[in-house]
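Single chain ahead, written as structure tokens, the form predicted alone.
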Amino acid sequence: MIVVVGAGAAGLMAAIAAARQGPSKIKILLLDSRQKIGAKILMSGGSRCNVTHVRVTPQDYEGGPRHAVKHVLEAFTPTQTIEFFEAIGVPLVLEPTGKYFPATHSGKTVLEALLAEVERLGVMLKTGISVAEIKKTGDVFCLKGSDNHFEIAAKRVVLATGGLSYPQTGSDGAGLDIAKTLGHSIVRTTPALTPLTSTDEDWRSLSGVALDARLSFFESGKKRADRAGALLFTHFGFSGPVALDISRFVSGADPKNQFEIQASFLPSETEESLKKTWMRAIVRYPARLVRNFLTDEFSLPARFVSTFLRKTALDGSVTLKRYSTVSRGCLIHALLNCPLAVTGVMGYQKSEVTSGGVNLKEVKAATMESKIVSGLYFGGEILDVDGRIGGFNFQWAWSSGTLAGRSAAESIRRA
């Protein structure tokens, strides 16, 4: 028997890849600790479930060796995953994003497939079961469950139990506990795509505004990251799918370090580009006052203008012709280099994934087999791997949750 831990996006597609994979005679059994599953399939996207993304690389991915996740992805690729889609009745739409959805814009298509495909395979689905403990002697592993509610014998596991993002979920970590008495390391774990917090009252005044910024990570005074894409204020502080992207490196700071994170508030935009595009404005509107120019040239939002001129104590409305050049220097600094007030993320409860977990170190890269314990084999959020906002985490499912599977049925079958 193989019995796969965890019915999410991983799990499920684990147990599809080895019914499909194995002999007949192969029983597949899975299990999750939920009544009701696939909660962030249900969730994601709006509701509407980002499949995948037209391009991934591993670039787009934090976490363990990306010569690893390479080998991962190129075993169950996003072509593959639109296919597989296809097949089971759920055709995907690719949006000006790059993001796939699939063309219901509903995350329940995705899963009631997923269930369907699972139902006609034959795999055995128990939900409301936690698996407490795992242990192996000689060629079998036991699973059992909290107080001994239960006990069952499997020649091969498959670990999909998630991470600690979205506890509401299932999302318990329960599985880490699990992969470390097995024999393996753990790497430390933190929220990773979640909302940053500020207590500058001045950026929170701006919520609901938004625009196109970069954001650029800064510890101990080096500069470790810098992601660009939209950046919405919010009451709370700042979200938006550059913060998302950002987070992970906040809330894996050293405590012992200081952070900054600075935002480019034109993206697109150099000191020297926008120093000609002002000089050009002066010839062309002498009159404008600065402020009309920023939101005139750059579309940048009025009230993030004033907000804006009034943090950085440079006066708006002043024409461009009569700017000093001292002032124009300091201006154009700020809007490319403007300290955020970032106190820390959401945390968990608003984390979308989790960075860190098993060691990928400790992961064949071939199978998502352990390289620890054999016939042990993990696929999803469980692993130190975390993707960027935009339908990688759930490539990064489908494919290891695929491999996995899949190399679990034939190790079975060689045997």
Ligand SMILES: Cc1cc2nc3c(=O)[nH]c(=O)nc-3n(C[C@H](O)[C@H](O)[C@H](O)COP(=O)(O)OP(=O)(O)OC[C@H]3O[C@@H](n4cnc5c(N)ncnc54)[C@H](O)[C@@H]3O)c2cc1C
Second form
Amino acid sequence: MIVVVGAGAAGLMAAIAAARQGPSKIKILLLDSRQKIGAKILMSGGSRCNVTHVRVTPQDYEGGPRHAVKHVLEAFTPTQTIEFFEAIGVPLVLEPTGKYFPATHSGKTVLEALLAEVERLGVMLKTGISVAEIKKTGDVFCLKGSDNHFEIAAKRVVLATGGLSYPQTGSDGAGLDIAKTLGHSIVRTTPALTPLTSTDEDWRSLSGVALDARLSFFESGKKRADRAGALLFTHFGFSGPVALDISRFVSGADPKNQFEIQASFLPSETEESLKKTWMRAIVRYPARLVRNFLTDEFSLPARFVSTFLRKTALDGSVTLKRYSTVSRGCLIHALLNCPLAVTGVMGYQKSEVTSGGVNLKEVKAATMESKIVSGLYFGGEILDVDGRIGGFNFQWAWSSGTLAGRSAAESIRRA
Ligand SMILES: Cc1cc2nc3c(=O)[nH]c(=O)nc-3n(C[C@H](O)[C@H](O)[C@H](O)COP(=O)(O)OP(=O)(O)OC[C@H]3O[C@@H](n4cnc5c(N)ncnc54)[C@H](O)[C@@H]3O)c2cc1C
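Structure of the form predicted in complex with this ligand, please, following the form predicted alone?
Once more the chain from above appears, this time first in line as the rest of the complex follows.
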């Protein structure tokens, strides 16, 4: 028997792949601690479920070695994902952002189709079953519940219990403890894809304003990452895709080190290009006020421009013609390198994914089998891999879950 622990995106795919791959007499048991499963599929992408992305590369992920991530993604690609969902009755549609959603724009369709496929393949799904302990004696795994109310024997186990984010959905870290007990090392876990907090009242007063930005993360003075996308000012700090994407670096920063976030509020501009645009504008509209130039030429929101000018102590009520070269230089520099006072991140309660997890170096990328315990496989967010926003985390779950289930079944077939 193959037991898949965790019936989220990765576990459902592992069970389906194992059932499709394995000899027909092989039993597949899919367990989940929650009575109602698939909470993250239902709540994802604003309940529309961003299933995958048009272009998925290892560079879209952080955590374990990129060559291993590449191997796993190639084993079950986004194209195969799209075909898989189409075949189970969920055609996906591509949005201009590169994100794929179900044509119904409902995560419920995705979950229902996966559950129907699980049932069609004869996978035994048991909900409300929380695995607390897994031990291996000889060739056999023994899975136990917390109060020893059940014991299950299995030849192969796929651990797909997720990370620590949104623990109310069932991913409370129990699987990470089990992996540790079985001898795996856990790369430090922190919340990722989560909003940034700030005590800066000026920025917080812009709550509701959104614009495109690039955020750069510096640790001990060294630039470690930058990400671009929409930035949303909120009453607690910063949200929107770019804030979420950079959050893993903030939460993962060494507490001993200083970190800083700088924003470019004109992410497609450089100092040179801005200067050129400005010089052209002086000739064409010499009497235009600097603050109007910023809103009209670059579509920056007026509320943002007035707060930005106040914070940087730069005068926006001067005409372009009369603006001094020094002031122009300062303003351009501040627009492209503005420090944001970030105090930290929202916790796991608001983080879409977990950074860190089971060390990917201890897992065979060709099969997802543990290098430490033979017959044990991993899939999904439990592993030390986290993707950026845009369907990349589900793609990791579909790819790694499929590979784990397929390999577990294949190894039984070969035995
Ligand atoms: C609000 C939100 C929105 C998101 N939107 C998107 C999106 O649009 N696109 C995208 O790509 N990603 C998105 N993500 C991320 C994505 O949902 C996750 O990366 C993905 O669901 C991880 O799948 P998983 O199967 O590895 O883990 P999970 O979905 O967390 O599933 C783990 C399962 O294991 C079960 N379990 C845990 N411990 C035990 C145990 N001891 N015994 C038995 N069962 C156990 C849990 O109950 C749970 O059902 C979003 C996440 C959140 C929280």
